[in-house]
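Let's start with one chain on its own, the form predicted on its own, as structure tokens.
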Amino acid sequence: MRQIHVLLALILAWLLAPLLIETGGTFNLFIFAFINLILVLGLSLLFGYAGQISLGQAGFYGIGAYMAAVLTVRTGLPPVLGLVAAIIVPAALGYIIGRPVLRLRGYYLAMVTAALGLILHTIFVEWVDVTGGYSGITGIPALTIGTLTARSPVTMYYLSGAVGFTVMLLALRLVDTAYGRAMRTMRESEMAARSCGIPTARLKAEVFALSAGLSGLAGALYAQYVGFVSPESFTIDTSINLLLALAVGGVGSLWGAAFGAFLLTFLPEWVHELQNAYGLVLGAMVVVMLTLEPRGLWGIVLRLRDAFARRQATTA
């Protein structure tokens, strides 16, 4: 319940924060931010919960920003319906991909998924009568649900925001279901988790699919919002990010992808008078944190609330 309670104080300074906003450049970090939970809480899932490492997650970002753009530029579809086919096409794709490929483990999978983003990434740059190639896809429409329409930051700030909590909290409570706890057998010894009758190979495939939905969610937000999408912002360093940013986070817990989602999208903006020092601060972040801490920023808050609760036991 203690987890709820946080995320309640959280949406409730989510929907007072524009109070204190006045530039539309800070609602605009804030939009990037919950578009980059959706996508760490994607990869936490399937790497922190289920123990399957992904190098290929950009893929299915483009996927889905592709699939926004594709069907409502090129088609007329209304932007909702293009929402709803970023989600389902790369979750679909992942679930076919992922039964064979998940039968890797390690560096071996990490290098498999890495070469699919990789496939990705070319087939946005050279499909060019549908991707635009690296002149890429412009006038993507908004978002329209209804009669709201995301055009401003202001309300894009909201509309990310609602999807990202509701994702957070849809993600809290999967990973506290049996399901969840399969997850982690899986994660902690496959061959444990066979022996208490948990099907490792459709449940490895299922979470990859999920990840790979949430991914393109993510997608067709940013492509939705920013009325633009190029292969530039699809490729495996995009991939490299997500996983640093997990670990910097925190990989075994929700919380930390949330801290390593705020840091991925806030720390550019933090050193940008230190030219060219976003991948030195970033990568010295990962030595530090793995060496100090292995569980990231929410091993130091989990560190600092053990603490205080020992100091409250012994003035008691």
Second form
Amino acid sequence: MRQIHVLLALILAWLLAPLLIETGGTFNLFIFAFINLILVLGLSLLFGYAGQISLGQAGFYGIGAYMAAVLTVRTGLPPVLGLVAAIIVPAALGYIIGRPVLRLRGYYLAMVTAALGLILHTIFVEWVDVTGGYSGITGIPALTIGTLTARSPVTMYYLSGAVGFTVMLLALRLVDTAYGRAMRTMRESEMAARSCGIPTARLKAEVFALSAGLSGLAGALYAQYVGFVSPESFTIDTSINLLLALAVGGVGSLWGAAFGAFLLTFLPEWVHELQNAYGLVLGAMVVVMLTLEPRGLWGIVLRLRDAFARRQATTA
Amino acid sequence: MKIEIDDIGVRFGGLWANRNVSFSFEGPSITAVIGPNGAGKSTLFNVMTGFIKPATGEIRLRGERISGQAPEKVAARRIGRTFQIPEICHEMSVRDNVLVGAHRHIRGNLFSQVLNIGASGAAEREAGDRVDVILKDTRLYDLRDRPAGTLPLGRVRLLEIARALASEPELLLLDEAASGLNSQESAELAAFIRTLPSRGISVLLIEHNVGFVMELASTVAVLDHGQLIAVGTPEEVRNNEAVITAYLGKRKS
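Let's see the other form, the form predicted together with the partner chain, since the form predicted on its own is already up.
Below, the chain from earlier opens the complete complex, with every other chain and molecule after it.
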């Protein structure tokens, strides 16, 4: 129940924030934060909850972006259909690839998913007829739903926020269902999960497909907002940054994922006086966090809450 | 219910972990498999629950072969189990861990569960009610909201039993359920296990604590070096020459 209260407060803040935001640049940051939120939530469900690592998320992110771009620019389909395809195609591909690949565990799965990301990146670069190679695709039409076109930063702020909050809400709900409990049990013990009748091979592939679909959704939002896609947005760097953002935010928590996503977006802005020091700051945060508080920023919130509760208990 | 273990053989490299193991039992009853460390007891359990495919022989439930099937398929045949080293989800609450056992009974897919449409909600509530009864039976009810990782070992073993019971098994396999428990805890556990057959649940126990099983089981099978060396009532097994040799070593004469 209390999670819902926090979420409602955040939604209220999100709705009212444009009254305080003056520059388009700040809207831009929030839009990218919501896009990153969808990406990191997908990774959190896959890695944090189901225990399956992926270093290939950028590949699915890219497929989503290129689906949205190619279908609208090259074949003239409406942007909404591009968005739908950007979810379905990576999800289906994720399932088909996930079924055999997710038999691997730990380091091996990390390597194979990284390789998958490299293959997809190479396809974005080399399949010039479709993807435009390094020059990418320009002139991607903005997302239009009915008469509403998300071209201005403010409209896109609301649209990406609505999608981001919806994904957050559904993810919070998911981890509390039988499906979510099965994921969490599988993460800690595949043997226990299977003895309880949970078909782990299928479950892994489904969660992989889910996170691929969410990455694709994020990719479409990105492409349709920026209006331009090129392969450099979908390198292994992107995949690693998503994983690091999740680690700093908190691996086993959806709120931690949200922290991580916002940090990933805002940190480069905050430290841009230091130019390329962004990597230094994020890297240092990962090192410090994983050694001192493996539950990430969310773990610190939990500690503060517990300390506060203890103080309440002693003074009462 | 009848379980037939028929000529089971399992090979790890050059070593037969189980060889020519055959015995059967009918339920509802309590049966025990005992033997020294490394006798192949856990291997036999892993064959019975689908984690190991046997090199020879088969296991039949009501005459139908269950060995060689995937563990989740075996679970669907109403066979539940616990683990020698407990396998629980530490950060999840005690109640949620037990609910995982009821997984098969909660219908619906990812979408119907998240959106709470179709029969998912009702199935979840029914499972929750059953789980609460099981939590009371196993005296875990007061701890139900605690993260499972904070429980002491005695409670964790009960938690695994509770989770297996939530799947509504016909046969419950307990792997060293009493190990690591103090005498009061293991007496309580024995009393609880004794109530299961009256609810139509057969129990197959693995133990190396012989005292624990002798007063609990009606049939005892003894493994040594992967082979069945004796099977019978506790009294018969206690007086069996081969069993005495396996446990105490050969008398020098």
